[in-house]
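One chain comes next, on its own, written out as structure tokens in the form predicted on its own.
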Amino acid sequence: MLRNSLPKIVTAVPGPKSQELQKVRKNNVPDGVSMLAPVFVEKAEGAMVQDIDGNIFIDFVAGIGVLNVGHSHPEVVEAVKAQCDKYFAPNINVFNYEQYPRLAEKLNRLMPIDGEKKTLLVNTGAEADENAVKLARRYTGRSEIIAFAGAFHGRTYMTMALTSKVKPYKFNFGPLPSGVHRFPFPYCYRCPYGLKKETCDLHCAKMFEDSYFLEYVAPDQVAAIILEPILGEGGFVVPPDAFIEALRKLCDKYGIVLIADEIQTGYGRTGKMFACEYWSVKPDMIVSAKSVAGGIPIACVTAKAAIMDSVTAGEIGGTYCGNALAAASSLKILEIMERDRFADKAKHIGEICMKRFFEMEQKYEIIGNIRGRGAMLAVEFVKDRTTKEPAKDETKAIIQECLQNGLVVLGAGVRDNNIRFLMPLVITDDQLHAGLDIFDKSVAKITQK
């Protein structure tokens, strides 16, 4: 059974059947749609993927955080099949159906936001971020948004403006929407101010009032500050707790909406249902997507009721938003996550991985930094630990070496020198160690060249 198998490579990667389909893709699909593994999937279960040539891979990417419950979870498959027999998407703007308000009700209970909450369902993470900006601007009557260096919020025009990395996401796509301002993220390993975490006295947070609000944007123009509780595409950087506390005080002082983008961090990934539960303070709005429906497109904007009630009928929503098929999948997934304590699974995975990573750090000088929470982890590679020069080419080579040996991992970071780990939370210990063994050997092989 694939679900309990280990990696097995029986052909070159990609194999002959995948190579044939690559020709079809090349001739018919834009090159702008990126591709990590040049293989075509035959079936996938749990943390394992089998391609059409019979090769079996361990998936340490999980659809970039979409598959926290794993590929083809049998209970989710049954829930979706049952809904298929009834209806797909009557359109919530036309007919009512139970799944939409039931899912909103569930999310309102789970989200760590103070007071009464309401939830809007949309289709994608980018669309959710767009609506978060829209709601914050309407609620506050202000126009400006602050996002962070290293942030990734999407590829639509508004979210390209919010996203930090230029290539490949923003290059030559301008002009982008106005009203977005960039603030340095507290990336302590690469402090943008050149300071040491132990002695910086939270300089980054003080910069808001000491200079940023004087030189770049006035605080009474700012509708919202949006940040990921842990940077995603930016390299899985975890901000200091004290920075988030200072940010909350700043938002309260100036009436700014604090938005937590939990699109990649949410739904058990970090060892909490939502990563902002690690904070000692709470956001005003949470945006989530990815693993909430296990691969069926849906995204959620949950906010204080006063923010949601600032818009009137027809001003938010859309044709496919909160369709019944995706909502049925989400309801089943949330039931499974709570029942089977998926956040604890993430902690267990994280403990095993961090132990192995720190052991590797002792062996390989190329490992500069290890970070993350739960099963959302990153290893940053450098040519020299003193200068921290990014080892971009070596990182790419390690990813490819892993692939050739049956492990799929993904890069991250604006310098392209991180590997992120997002394995499905249903992965077995044997599969986890098998994947880590491949990673270890791949680092060894590339660094010995």
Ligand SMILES: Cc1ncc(COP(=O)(O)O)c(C=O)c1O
Contents of the next structure:
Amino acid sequence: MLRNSLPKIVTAVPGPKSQELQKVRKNNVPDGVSMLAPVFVEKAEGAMVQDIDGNIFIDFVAGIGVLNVGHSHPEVVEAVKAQCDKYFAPNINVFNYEQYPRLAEKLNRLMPIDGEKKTLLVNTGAEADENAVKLARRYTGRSEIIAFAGAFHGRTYMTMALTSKVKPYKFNFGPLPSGVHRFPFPYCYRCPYGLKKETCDLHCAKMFEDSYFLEYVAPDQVAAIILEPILGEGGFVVPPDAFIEALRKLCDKYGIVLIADEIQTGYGRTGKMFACEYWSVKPDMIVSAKSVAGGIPIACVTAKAAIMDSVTAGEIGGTYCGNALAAASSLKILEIMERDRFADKAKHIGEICMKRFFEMEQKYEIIGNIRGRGAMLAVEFVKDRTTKEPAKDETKAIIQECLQNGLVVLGAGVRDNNIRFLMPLVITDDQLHAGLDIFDKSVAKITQK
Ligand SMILES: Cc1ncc(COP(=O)(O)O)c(C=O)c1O
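If the structure you just shared is the form predicted on its own, then what does the corresponding form predicted in complex with the ligand look like?
Up next: the whole complex, starting with the chain shown before.
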């Protein structure tokens, strides 16, 4: 059974059948849609993907954090099929159906936000972030938004403005919406102020009142501060807890809405249901998507009821938002995640990976930094540990070498010199070690050339 198998490469990658289909893709699909593995999928189960040429890959990307419960979880497949037999999308603006309010009820219970909460369902992560901005602006009556260096919030116009990395996400797509201010993220390995974490005295947080609020934007014009509890696309950088506490204090002092973008960090990935459960403080709004429905598009904005109720009927929502098919998938997934303690699975995976990564750090000079939480981990590659010069080409070569040997991993970071690890949380220990063996050998091969 594919679910329990190990990687097996039986043709060149891509194989002949995938190469044939690549021609159809090349002629008909824009090159702007990026592609990591040039193979076409035949079937996928758990952490394993089989292509149409019979090659079997271990998937350490999981749809970029979409498949925390794994590919084709049997109970989710069953729940979606059962919903298909009834109805798909009567449209919540037209008819009522139980799945929408039931999912909202469940998310309101799970989300680490104080007080009464409400949840809006939409379709994609970017759409959820767009709505988060709309809600924060309406609630506060203010226009300005603070986002961070390294952030990724999506590809629509507002979320392009919120996103940090210029190429490929924003370049020559301007003008972008105004009202977004970007400040440094506490990326301690590459401190934007050149300081050391042990002695910096949280300089980056002090800069808000010492500089940013005087020189760039007045705090009483700021509707929201939006941040990922762990940078996703930005390279899985974990901010110090004290930085988050400082942000919370600023938000309380100036009446700013604190938004946690948990689109990549959420749903058990980091060893807690939500990464901001590690914080000693709570956000006012949480945006989530991806693993909440395991591949059927749905995204969620959960906020204090007062924020949600600042808009009136028709001002938020959309045709497919919170459709019954996606909501049925989500309800089943949340049941499975709580019942089978998925957050603990992430911790277990994280422990195994960290041990292996630190062993590799002893062997390979190219490993500059290892970081993350639970099963959301990254390895940063540098040409020199002292200068920290990014090893961009080597990172790309390691990703390709892994792929040729049956492991799919994805890069990250504004300097393109990280590999991120987001394996499905149902991965077996044997599969995990098999994948890590391929990663280890690939680093050896590329660095010892
Ligand atoms: C943290 C974060 N925010 C927003 C998004 C955008 O989500 P979507 O691709 O569903 O629009 C992503 C997608 O990777 C993400 O990781």
